[in-house]
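A single chain, nothing else alongside it, follows as structure tokens in the form predicted on its own.
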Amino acid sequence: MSATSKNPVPPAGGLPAKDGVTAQKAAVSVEFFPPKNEAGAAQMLATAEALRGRGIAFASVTCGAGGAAREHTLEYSALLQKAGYAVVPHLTCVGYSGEELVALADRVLDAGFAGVMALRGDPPKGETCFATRPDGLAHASELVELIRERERLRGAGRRLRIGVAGYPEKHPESPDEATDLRWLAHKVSRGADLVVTQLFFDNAVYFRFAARCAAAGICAPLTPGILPALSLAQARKFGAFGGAALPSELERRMLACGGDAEAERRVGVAWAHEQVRELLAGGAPGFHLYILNRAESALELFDLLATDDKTV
């Protein structure tokens, strides 16, 4: 795979390279988004059912751009929890007052979810800059602190697993990589347990990111975020949105499909499979799949990884 690193670097936390490439030894998680209508809800729940029994450590549920569908996040998180998943809903700062965030943190604690993804969040649709409410929070690190404080004050009796976002290719708003890394270190120091990365298509950027995190003393596990791209158009769109470079080899393979949608989807799965194999072999603690509420590509990827297990 020409787009990946030839000399993987163990991620932060001193994780050694694995002897074999195996999904069973890795922490695998998937991400859902709240559906917009009944048909979307049926598809999401059917996907959740199809993925049951695949060794998924947890399922996260997004808030939508700009904090949209915030109530649906907790609603569908509860449904996934009832279906047997360990659930980690997203919680963002966008549009909330500090008082509202306290109430939301308490709801998450009361619901018994496995954890929470604490995020600043993206600006609302149609806006380009994040604007903090005068009585709200400006940074994910503050949200991590708030959740930990609610645990302490309420005597919750258990510690939520808090995840935060990491950007192997730098947050689009950060002036440089060093600044971006300092903010990540700050989030972890405030009480975050794990880092889930923005999607990327080139493993070399993950291994470089992991090396920088290790050098900065960031010891939280760095879970790589992987998108089995459904098409070249989707890969370009998602890559542009999150600042993820599209490798020329992936583009070449999809262009060679001549516009055949199913062929492009298979290329996306094959590329994700190559990514995951090398990431696990290089010491990544697992992987987080952006599945877009669809099961087919995720199931194919799991089957490919199960075949790898039988041959190592």
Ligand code: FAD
The other form holds:
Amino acid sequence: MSATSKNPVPPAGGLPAKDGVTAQKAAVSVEFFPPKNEAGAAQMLATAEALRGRGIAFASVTCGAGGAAREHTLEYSALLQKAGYAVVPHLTCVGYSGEELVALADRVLDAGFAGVMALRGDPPKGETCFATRPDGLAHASELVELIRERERLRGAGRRLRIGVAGYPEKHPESPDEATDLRWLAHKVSRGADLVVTQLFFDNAVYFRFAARCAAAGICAPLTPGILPALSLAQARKFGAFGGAALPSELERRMLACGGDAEAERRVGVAWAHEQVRELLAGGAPGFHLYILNRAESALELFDLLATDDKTV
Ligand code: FAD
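Moving from the form predicted on its own, what structure would you give for the form predicted in complex with this ligand?
Complete assembly follows, chain above in first position.
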């Protein structure tokens, strides 16, 4: 059985179908998170080294929901940039005043990063709701506006590429898909260049989302976010957190591993491979890998895709 629905809704406008699998032509990006300690930093940099030369269009670096970790986003972004990557740091509104966000946007512009992911952000650990500071921003769309305004005021020589988040299975706080899509369209209209999606395991939800975005006039490329799950427990956990349904077939394959961690990881890679093949063949502009600072599964996936390219 395929990693996806047998009858995915064909992609609509803005996502021309391609012939065969075209991993080599697809825009591939990978997502790092700022490590918490020296061992984590060494692992992250080793991963960056291992993935170099694999045609990665950009590496993004997440922004923690609070505390000291989020201060490291720009530091690690600069390190990856030095290592030769086009880097896209994430910037969130959580806990920052408007003034602080202006300063951060200016730092991003000055550093010459390839782009920025403009996000509202998740509530800090222990909090369930996003609380807007009275002098802060409430939504990612406002952050997109702020960055574009700083670009204009500072007469930046180039237009920064701004990415925003999209939710094929609806943002958990949204009352319904239509409302969520309206706000996504608004966010893009404020100056975003691309949408990177929340992870999903069932391609049918991406193709449906792409069709709804096209119908809503959202023309920005919709880059699917893919997690090569390391284990059943991780797939369940991340799926529950991000609202991604876990297909019964993926669960069955994981359960068939009988608790063998390495076998589960390989199932995760095989599933991601099937997903990416079908997404690219269906017109997705590329894919964004949630690599969790680890190289192994990403490298295996790239090798599988390279083999596909040679055989089509
Ligand atoms: P928004 O676009 O502001 O949307 C939040 C909610 O408000 C949605 O329900 C939306 O429908 C609604 N909405 C949007 N605009 C308006 C408006 N103007 N008025 C009323 N309602 C509105 N989190 C982190 O903390 N750090 C990260 O680095 C990070 N990286 C991510 C990367 C990707 C690719 C993705 C998909 C998510 C990431 N997240 C990250 C998670 C994200 O911050 C959360 O999902 C957060 O809850 C929403 O962020 P947003 O940017 O989508 O917010």
